Amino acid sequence: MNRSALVALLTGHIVDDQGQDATLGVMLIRLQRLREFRLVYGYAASDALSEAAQIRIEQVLRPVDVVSRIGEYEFVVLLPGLHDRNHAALAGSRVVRAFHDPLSIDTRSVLASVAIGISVFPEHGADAETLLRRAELALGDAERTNERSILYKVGSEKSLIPYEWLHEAIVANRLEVYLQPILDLKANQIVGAESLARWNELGRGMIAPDAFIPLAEETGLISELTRWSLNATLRHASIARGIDPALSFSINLSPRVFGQRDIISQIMSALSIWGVPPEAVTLEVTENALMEDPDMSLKLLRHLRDEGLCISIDDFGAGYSSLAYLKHFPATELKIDRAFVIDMQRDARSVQVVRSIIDLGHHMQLGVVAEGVEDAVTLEMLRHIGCDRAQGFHIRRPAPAAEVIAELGRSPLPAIS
């Protein structure tokens, strides 16, 4: 079904529901981690997989619900006559659970997870285009987080940023590197910093990273943003290491650049230009990003590790990665997802998860970093259970790189009590 037909179908349902108390739900479903399936098994198998997925969805929903395929591994479901928005959320949860079991394709079993975005009429929009756009926004949030099904939240829609704004800001070097110091918990000294991109657009104020980084990934600007980030960070790293040669720097690497032919040479060239040794740089990649294409990730990261760079698995514990893959990835560090760290004082299970990640990392000869440390008590808890390093607002908020380096020049950053 093309978008015009989908809009017409949804509009018809909206017209039918006008004046009624019932809620109409719009559910977008996208199958995940099947990028290589068609390449390996061909178009016929890919179509068979989509048909099996559609049947699975229809089996767990009501007879009145309308399921339509709108892409290779993407479906839209219209949910008429719902009691309320919670009824729509329950339908999403039902579909998520349905894909806990593999799909059967001929003699093969294929395990496919799903990401789901949901909007409801009239709460989230009075027309088809608005409802579809907001379901797509919720779907995007589901793909970026560890929640598999997300109901659109009123007021959560970010201001749309034109492509031209971001492209011009990158080309004109109007982005800025902020640094957030990282504390060694045993030595109680700052030993490095994570590089963060910030955008303060003249006349428009600060534009949040969670608004412009997804835009860069979706439009292909991520290649230019990565090139800018590497060179801008390493320029500052070169200056900072002139003050303290032991400092190391972490740079986030988007999975969208993994397929670039020149990404390795681009990184090595930037290191050479700014005179920063590879071992002083840690490339951070998210756990979920590694699992999007494990084979490509493994090949790229092994090459980078062979060149001497360190590799950190970011947001560890929040995703769905396999321990079988973890033992093969050439990681040097695990970075514990902030959600567990923030909850440590209130939730004993979060403490146990953090302790387990630390033990796992140490048994695999990996360093462990906790992010999201916002108070002294949490910092001491992490130190007590053997975490190696930490960062967060209690230690130091992100600040412009020049400001952090100026503090280094005056005296070493103070230890944290």
Ligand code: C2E
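None of the values given here were measured: they were computed from a predicted structure. Numbering follows the first chain given and starts at 1. What we label the rigid core is the largest C-alpha set whose atoms superpose within 1.5 Å from one form to the other. What changes on going to the form predicted together with this ligand:
With a cut-off of 2 Å and the rigid core superposed, Met381 has a Cα displacement that falls short of the cut-off between these two forms.
Relative to the superposed rigid core, Ile264 undergoes a CA displacement smaller than 2 Å between these two forms. Once you line up the core between these two forms, the Cα of Glu307 stays within less than 2 Å of where it was.
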Second form
Amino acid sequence: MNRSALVALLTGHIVDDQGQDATLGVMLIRLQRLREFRLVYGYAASDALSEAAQIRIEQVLRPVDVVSRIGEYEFVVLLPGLHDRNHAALAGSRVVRAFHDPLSIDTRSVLASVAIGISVFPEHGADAETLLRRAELALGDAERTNERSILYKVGSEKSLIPYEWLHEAIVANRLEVYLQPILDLKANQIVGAESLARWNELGRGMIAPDAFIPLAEETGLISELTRWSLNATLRHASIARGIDPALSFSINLSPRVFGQRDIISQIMSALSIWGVPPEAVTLEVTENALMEDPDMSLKLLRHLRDEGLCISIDDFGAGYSSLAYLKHFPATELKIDRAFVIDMQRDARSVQVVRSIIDLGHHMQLGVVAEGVEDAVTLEMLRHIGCDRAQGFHIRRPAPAAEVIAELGRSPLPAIS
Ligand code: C2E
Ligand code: CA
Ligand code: CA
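Return the form predicted together with this ligand of this protein as a structure block, the form predicted on its own having already been given.
Next comes the full complex, and the chain you just saw is listed first.
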């Protein structure tokens, strides 16, 4: 079931329940670690596991409860006619307990675990979107903590940025491109920059992307944000390349847009509008994003690579990608996760990890970039162990695109010479 069908179904229940003195529960259930299970046992087995899980859920709930599968390893359950929210919480505990016994898949016996988020109507929201968002929020808490089932707590959403603000900010063009230069370690020269989004909200200052990209991804606004980011970055790239035609630009691509049908044509048309050749653009995708759906990522990235774009595997080393898969990805670059780079000076093991990634990358004919370079010693270490490029506060902090581009035309490297 897709999201709009789900919203319609839930809205139907809300309309039916209105005026009655009952509580309607919305329970989101996510099977844990199914991604790893699929990587090991394949699609058919993980599909069978999801089906067995759905049957198990249905068995422990009431016949009036409606269980629907909404994603590969996610279910929503509508629980009508509850006395109060405590009954919804009890239903959650019952589902958690049901997974204490293993599921049988073919001849295999598999112990699955679930995380559950619950919201209730009317207490936690008057419409389907709000109820779902709050159940999702509770589900996120359940995944982060040891509690397997969590009922939404009133007020726990306060620090979150409202959807409407972000939507408005994108439409009203209040997002800004910051650029962070990338240094070639052999030539000791800036060869390009990574585009990083900033949100300049009047009266609230600059909001960092970690605060709004996840929201954009959850709410679907990421499509609009990606369209903005492609066009705004390429506009600056086109100006910068007028000064130095050798410069290349890196753009972060969220995995949530991988499945979008027109993503390739969107990228290609932005390149042609701004007159930037595909070879001058690197799309950064995180290691974990690739592993979420390796087959789809592979197809999309191959296509983009065939069109001439470069592909960087971002946050490399932080995730759990399988080297067997990695071999097939049409990447041109590995970008070492900054956690390892930041630790290089005081942790010999981080140096070993960085060194291994550089060797691995070079064996696979990939360029290797280190990000998070915060001091001169780390920069020299990286140069010494053969890293190709570097990025970090020591070289240049991310800054408004126009500011960085103005510097590119001037002295090559004031910060680190
Ligand atoms: P990322 O792609 O890993 O970006 C690098 C992050 O490291 C940036 O954070 C940058 O400011 C920070 N950084 C750079 N040098 C240093 C350093 O020396 N030390 C430390 N501690 N940090 C350093 P930022 O700009 O807050 O971006 C966070 C994340 O948000 C990015 O991580 C990226 O995943 C995402 N993001 C940013 N802009 C966009 C965008 O336009 N679209 C998408 N889809 N994601 C974006
Ligand atoms: Ca990046
Ligand atoms: Ca990164």
